[in-house]
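One chain comes next, on its own, written as structure tokens: the form predicted on its own.
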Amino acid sequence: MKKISTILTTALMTGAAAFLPAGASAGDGVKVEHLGLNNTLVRVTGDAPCLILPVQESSDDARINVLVDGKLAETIYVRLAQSKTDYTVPFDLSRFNGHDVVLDVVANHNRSSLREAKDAVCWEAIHLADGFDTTDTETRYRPSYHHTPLYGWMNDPNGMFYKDGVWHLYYQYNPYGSKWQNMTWGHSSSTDLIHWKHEPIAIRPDGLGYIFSGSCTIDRNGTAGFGKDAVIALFTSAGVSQMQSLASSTDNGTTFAVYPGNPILTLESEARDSNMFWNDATGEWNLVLAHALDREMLLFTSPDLKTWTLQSAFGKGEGEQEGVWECPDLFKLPVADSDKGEKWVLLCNINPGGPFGGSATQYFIGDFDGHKFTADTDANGKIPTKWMDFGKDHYATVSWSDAPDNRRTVIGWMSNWQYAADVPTTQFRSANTLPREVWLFTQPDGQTYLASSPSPEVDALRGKSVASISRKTLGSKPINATLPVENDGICEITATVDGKNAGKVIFTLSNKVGDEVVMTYEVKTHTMSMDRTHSGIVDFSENFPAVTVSPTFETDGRIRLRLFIDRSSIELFGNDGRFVMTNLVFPNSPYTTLSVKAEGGKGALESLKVYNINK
């Protein structure tokens, strides 16, 4: 392999249909040499920018050492197909243009002889191609207006920053399969937080390990020594141990140069997901690091983003302690309609230990002096546990750095570690939530809480109204609104309900095959629940059927709802984001109807509107 074209990158990142040669086999520019029961060499002898690898999800990972001119360039893990091909993934050869490439494959075939091992379907299916076809083959459940990877596995959003009119979203990414493995930083960019451009991979695993979550910042004064306005990334290098590493970018985050002095921060115990920011009040950099297994956050300071000094720790024995602590964020916000001024918010994502099982985002409200975070307490002197979202599918929530107009804009991973690898998709797995603006409000209990409402850019998704109902009395007979069937039921719904004279108000999403999602406002208990136990396909995990419940943070029996329905998700924002529930759903056919009724008395449907989505 000496010269190849660069078609691959364009085809991968734009989603354009690429070309898969008809009848291609391992003999077309690929030579397979079996060395033993579990070891095979795959030599690239032809010229093409892409090597297509067949995947079977039930197979064990094969370890593939990529040798370039006889030297180890990288190691990847792929579930190479043994008896059937579920889907294929591309390996980018264009990076090695002009060099000899050999894949040294170690695969456990669970076969008793070399002859049986040779029969694995992958050896005939591996082939060269001029590109990789990213045409969406899973429109049934791929979200229409939420960010997803073109293909492969995605989990935590990380490293997000805003610069020169562009929002940059990085994420934990496996480009070689739809299950967790090979952690790299995938990259997408957007000018409006809605339409995303898929960019080339930003940071790949290296000799220190996988590239776990981290953060990015714009080094306005060049304190790290990479130039004024350089983009600096801190991330966790995860090999045998977890260490913190640095990379820099001078092209606005498109490519990163890994710092040769890595790791820059090491500890004697597991710590990850570094989140840094410039502190104007103290004139230095702050870093929050999740001391994962100790269930606490570590707080550091630095003058140059390279040398960090531990100042304090927060959280041991506080909040939810069942699972590991991950993906922190720390920022200051004004308190709306209050004399409390500003407060600091510490986000702490945990897994497991969420209110309804699995992963979730808890948070603490308090004060931060640049060295120490002190959490507010309740009337009993205890630090209360608070949840950012009361659904099952909202995790790893972090914010963009350097957002315009002092905005605090966040996004989360829309899944749950209990079943993320088992959901009924294969070409890709996982999406992000809608972008959200966070703000603080107070309640009669004297506590300050974190609200999150859709970012202003989300308003552009709202199309024409396709159903409108107002001033209706609610009783036991449902009032129905039809969802846009021609658009797979994808829509935004707004509703205002007065339920003070009713026991409960019930909203039901349904389709013609009997799937339904039931959302119930319990007036006396001031709670809202979402029941997805009969929402469609639910049997892929015993942890998926669930009823989630949120406080409504109201006292007058009135709620305002804003619902976003996508092909496989429901995001419910109540009372301007004071309560939120995010849940995945996999209906057997799109939901077609929303019905509303009251039980235990009469309610009033003040307004209900259904809007098309502009994609």
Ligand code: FRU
Contents of the next structure:
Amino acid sequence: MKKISTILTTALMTGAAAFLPAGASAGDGVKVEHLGLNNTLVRVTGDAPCLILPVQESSDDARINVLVDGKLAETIYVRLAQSKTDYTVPFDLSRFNGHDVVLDVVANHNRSSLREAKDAVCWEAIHLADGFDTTDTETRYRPSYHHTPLYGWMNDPNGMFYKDGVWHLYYQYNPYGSKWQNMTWGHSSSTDLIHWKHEPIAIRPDGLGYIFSGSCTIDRNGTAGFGKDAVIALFTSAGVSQMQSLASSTDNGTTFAVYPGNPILTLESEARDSNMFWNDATGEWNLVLAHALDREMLLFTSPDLKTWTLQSAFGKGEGEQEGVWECPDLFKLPVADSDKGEKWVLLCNINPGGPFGGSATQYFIGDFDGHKFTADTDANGKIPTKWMDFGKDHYATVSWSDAPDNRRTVIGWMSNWQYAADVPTTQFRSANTLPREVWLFTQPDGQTYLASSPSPEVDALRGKSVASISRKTLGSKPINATLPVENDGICEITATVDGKNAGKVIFTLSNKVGDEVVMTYEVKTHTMSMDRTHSGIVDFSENFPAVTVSPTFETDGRIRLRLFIDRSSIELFGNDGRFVMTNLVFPNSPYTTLSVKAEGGKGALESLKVYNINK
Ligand code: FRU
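Form predicted on its own done, so how does the form predicted together with ligand FRU look?
Time for the whole complex; same chain goes first.
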């Protein structure tokens, strides 16, 4: 039987009718039987690998019990189209080849008559197909060099690990619509962190619930009993409550077998997003679990990844406490240019409570003895709140396990829970950030901070330089650089400015229809801001128009910027990643110009370069 992920039809994704196999009429191979106002049976009578389901974004979810030979195989929730089809999603029948498949659909759509129930457009439009067309229909806003799902909804990156030259990225994925639901682990793989191959779904919901966030590790000594080098996933099973479960893979993470003894860890309150790693110093496994509503991280140890002993909790009353604590990560890094040796970094994603509203990643620097994390304090004896990225669209960031050359490589979800489901894209929501290397540096205040630089693989994206300006005095008259229009909203920009004799240095991205993004370096306050209030389409959420501000972590009035623009995203890396700002933008047409000027005195534009992107 052909696999859904390997078959593409040439039909367009704009309407269900476009998917009909030649000679078929809507509903061929599908028998629809209405059982009343809210209940309909859809019997699959034909033979095809794919059932196409029509979706209407504004519709309520229908609950679909998938019966295979009369037994409940799975339950999915789909916004089945009632009055119009916005887009379609595929249901993979190839898994049930040779068996009878019936969808038992329960829709609570407040219908007043059977006529109304029967008139829902989905019944005519549901049909069998040889495949599902995943051709990109959203070239306007789909990033071209960032990871995105082919279609459907994505949130947190999960379970990333590196093995045999391949970077594996799993992610919270809804294959049945562009809003959060049906959490599975989607899977992509890459040999260069830039070009991603879309793999089949790795873990699907089971009797214990949805497959929430978690981590993977390579069990080099086979401690869990699945053989040496088995890939072990720990994740949160989210049903009525949240529990931790285990799955193992002996084919390098392509397929996972869930452990029959799941859940392996239960608590009496909400805890999720299991992040585990082998601790060389103690010869034990460690697990960090977000005790979400208690706003603390729980630390466990285990000899075998199955039996876990709670050792301590960190964070009650510390750091930002407004929202829930989620998606932890804990790792050790050397501190650059200092005698501090190594420090431990505890990533703690929170929602809401981010510096500009909604979700964001805070972190703590400290020490970890295998049982207890102790955070560094500031001059006042307080544990300071630190942010990893000063934009609005950086969340659920965690690192790859088993990365080569002692690298600590991270990736984030490039959106914000405030509006992720409302952004003006349909085929996909959302993208990941660029992969980043994290490292530690010390500031004059004695504090250690976490920097994030673009991963070295990102350098290969740099194409021909299309604009180059050097050694210019900056005043109130802007100096303009033209962006590569043929590249359609995609480029890398580097700039070095000396602002010590100026009040502000202002960088403005603009297009011909008046959209602009204004980035201002305030020299005296050592801050950099990004204003996207007039960046293009901003009215889909009151939380989207925003100005984000970052400390620049310099004392000499000089900054070096590296700016990546990818149609609907801007990532600004300052001073080798000492400060980072990630923001989404939806310009009405691609930005075409970058202008630079100074206010409150003269600045110096030491260099400005605009590069094409090699894809
Ligand atoms: C964070 C999060 C996690 C959870 C997942 C569910 O964005 O809420 O805590 O595991 O998303 O999709």
